[in-house]
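Only one chain is included here, represented as C-alpha cells and corresponding to the form predicted on its own.
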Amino acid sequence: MSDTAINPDPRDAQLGRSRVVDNPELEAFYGELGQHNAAAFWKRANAIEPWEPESRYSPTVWRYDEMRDLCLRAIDLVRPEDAGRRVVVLLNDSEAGRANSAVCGWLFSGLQAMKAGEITPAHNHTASAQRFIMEGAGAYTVVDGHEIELGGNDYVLTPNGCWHDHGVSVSGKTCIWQDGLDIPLMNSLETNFYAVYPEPTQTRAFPANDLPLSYGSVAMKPEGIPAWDKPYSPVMVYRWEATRDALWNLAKVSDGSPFDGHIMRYSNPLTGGWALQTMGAHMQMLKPGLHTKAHRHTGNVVYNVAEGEGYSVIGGKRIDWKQHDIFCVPAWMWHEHVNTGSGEAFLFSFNDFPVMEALGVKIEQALDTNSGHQPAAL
C-alpha cells in the first residue's frame, strides 16, 4: 500500500506529487529494493515532504504549583553530587518529547532544585544552555572562572563548551531554576560531547559579576579590557528589574507587536544579534485585558509566566496559566495569548529561531480571519 493511500490529500494527485498506482510488479521490485537497503523515493515522497511542518509534538502545560513539590521531594531523595544534575525533566506529552527527552522540538528543559550549601559539579558539554531563575536567594553559577550571581527572574547564559558549576550560598535560601538546552539537536547532529572538571567547582579567577558589570549596558561599550571574541553575549546574566524597566520604557512610545504584545529579544550587545548562537530567549508583556491576534511560525517556543495570569490557545487548545507555569508551542502552530489579570503579565520564553534563521527556514504566517481557518472557539 502507498503512502498517498494510508494518508490521502486531494492535493497529491497533482502533477510534481507522488501518484503512482502500485501493483504486482512494482511490489517486487519494492522487494527487491529493500534487499539492498533501498527504496523507491516515490513511495515515501508525500510523507517526508509535506506540504507544509507537521509536528510531531504537542502543547503541553506544567503547572508549577504541582512542579515545585516534586522538585522539593527531589531534594531529600537524590545528592547533586551524585545526580549530576538533579533536574526534573520536562517531557512533552508526545511520543517524540518522551522518546527524545524534548520539552518542545529541539529543545531540553527541566527544574533543578538546590539548597544552601550544596553545588553542582563543574563540568561542560556541547549542548548550550540558559536558565531562568524562579525561586529562592543566593543562586549562582561559575562559567570559564566568571562568577555570575542570581536572583528571581533573572535570564542567565551557559554557552557551548564552556566550564560551569552552579550553587546556593551558605546563607542563601532554596533556589529553583528552569534550564533549557539544545540537547536534542546536538543529539540529532551527533556532536555532543561531555566533560568533567578535574576540581568539584572552579577557581574563581575574575571579579564576582565582571562581565555583566562590564557589559550590562546596552548602550555603553567598555574601553581598556580585552576584547571580547567569543560568539556569545559577553552580557552572561540580564537582570530582571533592568528587563521589565526596559518594556515599561518601550511600551511608552510603542504599540508592540499584534501577536506577542510588547516584547524584547535578550541580545548581545556588541552585535544586536542572539545572546546564544542556537537558542534564543525573549521577555514580553502584555498589558491588562489584551488578546494578541493568532499566527504560527517555525521554530519551537518555552514558555514561563514571569508575572501575571491568562491563558493561552495553541492549536486549538486552551492553556490557562499563572506565576512560573511553564508551557510550549510546537512549530507551525496557531497560537495566541490573553491577559484576564488586572496587571501586566510577563512571559519568558525561550526558544531554537537562531538555528532556523541561520538555515533560512524561519517563516511567520499571521492568522488570515478571512479564509475560515481560525483556532477552535474558546
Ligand code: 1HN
Second form
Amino acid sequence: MSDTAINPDPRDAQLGRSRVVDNPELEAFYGELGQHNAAAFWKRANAIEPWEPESRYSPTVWRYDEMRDLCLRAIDLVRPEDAGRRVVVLLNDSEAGRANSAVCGWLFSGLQAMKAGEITPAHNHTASAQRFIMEGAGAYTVVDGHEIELGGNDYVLTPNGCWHDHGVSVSGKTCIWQDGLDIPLMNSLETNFYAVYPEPTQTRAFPANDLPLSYGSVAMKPEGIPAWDKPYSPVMVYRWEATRDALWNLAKVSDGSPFDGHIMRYSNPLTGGWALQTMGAHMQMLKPGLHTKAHRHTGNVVYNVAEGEGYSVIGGKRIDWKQHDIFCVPAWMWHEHVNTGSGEAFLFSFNDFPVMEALGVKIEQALDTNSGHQPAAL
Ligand code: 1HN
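If the structure you just shared is the form predicted on its own, then what does the corresponding form predicted in complex with the named molecule look like?
Next comes the full complex, and the chain you just saw is listed first.
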C-alpha cells in the first residue's frame, strides 16, 4: 500500500475518496472506536482500496546453478522419510513471501530432490500440486493409485485431495523437480487439511501410465471405459516432446501472441479449460531474437526456463535467465520477455489464473508505448 502521508496521491483529494482532515475531536473519537474493536473507515479507506493492485511481492529470480547445489546438500543432510518431503522452499524476496511461504502471491514453490531408490511417503492435502521435472532419471509419482513415469520437462498434476507418493527407481539418477502448490491460497482461505496414508506407499491399482495413455491425445477421446467424472484433467502428465511438437506446429501457422510468443495451455482435453481448479500452467516458445510487447494482468506467474537463454523485464527490473532458472511475475506488474539465444527459448510457467477467472477478476492491460497514456484495462 502506498504511504499517503509521505507521498500523497492527488487523486485522493476528489469527491469519492477519503479526504477528512483530522482534528482533536476526531482523534478522541478514533481512540473511543478502538476501545470497541472498531475504527473509522475513512482513516483506512484509501489504503484498503488502492486505485489499482499493488503487489506485496517482488520480481525474484532463483538461479539453478546455485539452487541445484543447495538441493544436493539437502540430500546429504536429511532423509525424505524424516522431512516429509525433501524440498528447498523458494521464498519471494519480500516480507509477504517470507511470512506466507509464498513464491509469489497465492503460490508456493519448492525444489524437491530425491536419490535413486528413495521415496516421498504417501499423503494427501486440500492444496493442489503440480510438478515440473528438471533433471534426473527414473522418477515416478503415484496419484490415487495411478502410477506415472516422469521425464525431463514433463509437467504432472497432483489435484487437491488425491493421495500421492513419489520416488526414483533404484536404477534411476538423482532427480530434482519443481513443485508448485496453492498453499498460500489454501491457508488464507483456511481450507487446508492434511492426512497421512496408512502405508509408506500406495498400492498400484491400475496399469502404469494408464491415464496419460487413455486421455493423452487432445483429438481422440476414449470410448468404452468408465466416464471421467473428476473436476481435473484426466491426462495427469503432459510429456515434453508432445508439448514442444505442439508449439512447433502452432508456429508453422500462427505468429502467436504479441505478449507471449507462441503459448499453449496445459488443458483438460475434456473441457479445454485448465488442468487443475486453482492453478494453471503454460509452455511458451520464444523464437530467436523475439522481444515481446509489455503487458500486465492480475494473477501471479512463476516461470521455469525449460530451454534457452534470454531475459525478462519485470516491473522495471531486468532478470537474465538460462535453463532451469526460476523467476516470478507478481500481479499487475508490467513484463516482457526477450530471447537472446540462437535457438528457440521455451518457458514453462504456472499461475493462479483459474482463481482470478472463477472470481471474475482476471484483468489484462497492454502497454501503449505510442501514446504514453495508460490505456484502460481490457
Ligand atoms: C507436497 O505434498 C509435496 O507431495 C511437495 O511432493 C511439496 C510443499 C508444501 C505442501 C505440500 C509433495 C509440498 C507439499
